[in-house]
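For reference, the chain that follows is the form predicted alone, supplied as structure tokens.
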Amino acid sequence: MSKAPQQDRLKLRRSKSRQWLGFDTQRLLKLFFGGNAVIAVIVLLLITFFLFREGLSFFPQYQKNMEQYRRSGMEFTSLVNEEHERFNQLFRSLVDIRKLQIEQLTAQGLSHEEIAQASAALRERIYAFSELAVPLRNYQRDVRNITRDTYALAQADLEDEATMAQHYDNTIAALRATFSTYEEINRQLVGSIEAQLALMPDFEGTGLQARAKDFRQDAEQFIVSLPTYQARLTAWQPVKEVSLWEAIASFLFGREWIINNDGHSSYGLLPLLTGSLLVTGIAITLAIPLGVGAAIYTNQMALRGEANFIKPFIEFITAIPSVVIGFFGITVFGSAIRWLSQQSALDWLPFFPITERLNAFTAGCLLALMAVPTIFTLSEEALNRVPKIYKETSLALGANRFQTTMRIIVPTALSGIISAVLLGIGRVIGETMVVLLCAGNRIQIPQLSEGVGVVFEPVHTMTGIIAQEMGEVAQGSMHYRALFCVGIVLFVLTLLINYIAQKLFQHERVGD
């Protein structure tokens, strides 16, 4: 009998400390897994901290900048320098022509005798055309040394204010002085392009022929433009303040990413942005139907052998590093693109042959392969969340299995394929090492101008400044500063295009 009580004592602790074990764990596990929440809660907020707090740091030093750039005298230098920029791009179009003319004349069969006296005529007027730069170039050296040393002091900061007034003073009475000059240097431009134009020689082909109309439709132009320079000079203000709103237009909306040009640097977002978005466009562009299409077929269509020997492959692309699949981009698609395009039976397209074998159109496709596994996913889960029964009484009523995919399943999963393109976007603009080695990294808006064409020129990102400038800098620089103004705006655009995804989702779950 005595057995009895003590047995039920012990069933009592053993089931206690059963009770007491098991909250104790779920506590611990509660604890665990909310700690790591919380932790990644804080660095989260940490980095976006640090982020804001090192880039927009970096637009009352950019003002700083711009208003001794423009005290300094620098900024009338770079307004002479754009006019000198422009004689230099119709410089250079006659050089292609004369490019393309020997290439003509090559591959008719002729000599090197005989290619040098077909040109001949060409030669001198780009030898001519050449030498109508010169005042200008010197006008341009010479304005520039004035204002070199003025800049140089102001950003060294070694002198008072009064005495550097006195410098900006006298750089700016010395730039006035020789307004005159640059004056008499466009009236003689002026004349001498008029001159070298009534001496271009006639051209043979319709190639040449065009090519030779837009030189002198260009030259035509610059002439009309020269007016609009003067006039840039005359209103030019020195002592007019940089605002911190002109300090932060000028960085998004500024088109040259130029670092240390004699001592200043220009930091400007658009041709980074534009690069990244022609980037993605094409990605997406390439992406949507063959991630899309491939999930409504092994979703809706395909065999379940067909659907098991897919699905595998599509979702083992994620696998691959993205530096191999740059350097796949480097060594075989671009040179299989740029060797695609010297093909004769292409000769008709007014963008082949490329010359570029790494520009935007090769880290787009790339970039596509990469975003195919996100979007083939999350548009196939929003298809299995579609309702059986819309599938079921579909069929019932007649209709085939295309027609029901396509008019009832794909329309009532659309917001979630919308959200899972949206994904594939954030994550493709987020993309770094294969813009970086695949895009070219041209800093230059794209020429739209070129149409279709445009989507094989070189681009640089934003994600690939980032990378390739970072390490270079030195810490708490404007440049160092610069870059994370850029990661700023890449942080909101894949902040942003995630919210609308997650949003659409959302929108999809409450339907269900």
Contents of the next structure:
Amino acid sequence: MSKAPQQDRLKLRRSKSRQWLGFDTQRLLKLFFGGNAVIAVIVLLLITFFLFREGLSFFPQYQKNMEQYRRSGMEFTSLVNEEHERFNQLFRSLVDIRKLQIEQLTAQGLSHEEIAQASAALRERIYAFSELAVPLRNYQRDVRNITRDTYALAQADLEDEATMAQHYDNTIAALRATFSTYEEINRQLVGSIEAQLALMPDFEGTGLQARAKDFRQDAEQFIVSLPTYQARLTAWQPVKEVSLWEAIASFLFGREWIINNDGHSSYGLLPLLTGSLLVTGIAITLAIPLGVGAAIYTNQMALRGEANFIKPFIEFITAIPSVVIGFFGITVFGSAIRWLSQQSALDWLPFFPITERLNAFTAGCLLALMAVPTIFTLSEEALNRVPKIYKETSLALGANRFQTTMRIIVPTALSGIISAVLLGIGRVIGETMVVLLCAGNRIQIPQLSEGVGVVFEPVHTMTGIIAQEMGEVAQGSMHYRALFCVGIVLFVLTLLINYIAQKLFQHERVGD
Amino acid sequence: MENPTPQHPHETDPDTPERSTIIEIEGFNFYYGQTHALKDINLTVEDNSVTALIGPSGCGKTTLLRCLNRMNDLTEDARIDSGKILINGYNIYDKDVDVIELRKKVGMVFQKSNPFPKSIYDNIAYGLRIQGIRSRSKLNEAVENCLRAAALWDEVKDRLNDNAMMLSGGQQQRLCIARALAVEPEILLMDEPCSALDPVATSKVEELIHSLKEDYTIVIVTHNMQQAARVSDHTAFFYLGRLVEYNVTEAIFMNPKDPQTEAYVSGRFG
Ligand SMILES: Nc1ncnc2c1ncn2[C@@H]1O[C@H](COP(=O)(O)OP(=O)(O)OP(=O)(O)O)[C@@H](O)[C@H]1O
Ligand SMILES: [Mg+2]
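Hand over the structure of the form predicted together with its partner chain; the form predicted alone is what we had up.
Below is the whole assembly, all chains and molecules, this chain first.
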């Protein structure tokens, strides 16, 4: 610092770095790393764009399809179907009563002939009942025959609009001509069901009596509901347009996902969504105590040797391929659960024994296994981020270790723990292989009326359906697009969960 | 501020205490693994007095403080080689000593103010709640008393439910003192309580220490010579893990016996 700086000693001019194809190396490096980041962003954007383009174009297509369905009169067929289905249900419960009766008689040690004799009266009623359905069934077949061709024609999309309109009008006219038949059938149905009810035999034993009473009530309800079918029929407007909202709503809130390759398919999300949520719910309920508990234990109570043993073990679960976990679920776990449910010691549980080996519970348990490492590792990290000084201070105030953990450490790490749980949920809801293999794949809305037993119902999930059906659909078809739509719902759901998790995480960082 | 004038004769010999002693350290040797952090310490602390521990960085002041309420139990590799520490006549490292009870009796205020991320009220009530005290009126009373004792009541009485993190650094440190007082300790250990504070906050804490002397025995670590001179009755000078000189504060500053002490207190240490 003795001399004043001279012009040429103070080298402020940037020295030339090495050049390569006209770029200097600094810039090239920057381009390389920046380029990688950009590629990641672009790929994500492309995926999102593609997903939404394919998925969202489902709705106009579905809207058009629903309109064809309505105008060709198929919608009317489905109304009749509904009534028929309802009648069949009634019929089945009657058959069930007889099954129970026979079971009870067998248990009493009666011979075949005696049983046949004792249940003869009921058998008569069953025959008579099945006869009652015949006109309804025939009518249903007739209307379907009237409408089916028109619907197929509309779907083929070969005719011009005017001709098609002509076809529609003809079909509807033909349908309207049958209305009086339908009314007549229903009227007769009321009379004959009442007649049959009057002829019902008396039963012995409270179980049978209760069932018979239920059946009677059910049948009376059916009779009462017949005019509503009639009313819906009158209100039915075959030319009313289907709005886009109607199409969206019938996707989001539709209760049926039925793929019918030559007839009409309905794409209702609810069975899949509820299935996914049920499985995820089970998994998370099991994974939270396991993951968070293990994290608290390793971070706060375990000896160092124990922690060094537990951590890699739990993290190792991540390394098991999900297909292996699924395989284990099918071959070992599912059967074990069913075997357990059939033990007489557990008979007091209302939902035992279970019939299905593969169900939401089986899948949920295995998904819990997969969520535990995520929840464990991130919760442990959150606990670790709590400043050590809090622990010392608490102990210095005369708290014991347990109090310190539960009152200071865990509450301080809580937002981090919640975000760990959310990320665990994100992982579970997007998991495919295990649910496909273990959830039972029955497309139906789980029946909450069964109480806790609902967890033992086979379900299908959003991820499962995409994996299962995507391979078979024709590209660009409505089915294909519907699957993309399910993908969008899944995407939005996971995005939302991750977003909340990240918010909580940041919140915690700031609080540090 | 008034000048505390200690009248007791100095007590380098711990076996003949004049006033009632509360802490007695005898031949204490302490190791962190291979590091011999405290070497043969002999020290006696009087009831209701303020004792300052001074000395260059790394000489073992914090270590000694943490030994007094057995916070070093948490440190891995830490071990006592020989010697004992008696508090009220009990050897606190005896097998049958309840560490929790000990820590209730020997409170500690850390160097960095560290309120829990809870409300002001909950911070102070914490020490009582963990003892199972639930009564709202008792807690209210304790919170008010402790905040008054820590000269913080007037500043925070209208926002007891605010997060303690919102307080200023000086307020946080006084809150930590109040929190330690809530457990009703007999001894208060303070590790550089003012190191992060500005002069105004520092003088508030010093006044506080003065007033607390009535009811508590205080052992304070400080790097600030003026502070040691202002607040303490006795001063102990440590160097490289040894207790070099221990005497009445005035004597340490006016008339140090050891040349090292003299060099240190006069700022010519090197
Ligand atoms: N947890 C620990 N593990 C190992 N060695 C430690 C540990 N804590 C302190 N030491 C060592 O013990 C000696 C005394 O440290 P101590 O913290 O008591 O010093 P100090 O006097 O408080 O210093 P300062 O004034 O800087 O706070 C130092 O040599 C330090 O390196
Ligand atoms: Mg220190």
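The model shown is predicted, which means the values in this text are computed figures rather than measured ones. Numbering follows the first chain given and starts at 1.
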| item | value |
| --- | --- |
| Same rigid part for Gly268 and Ile42 between these two forms | yes |
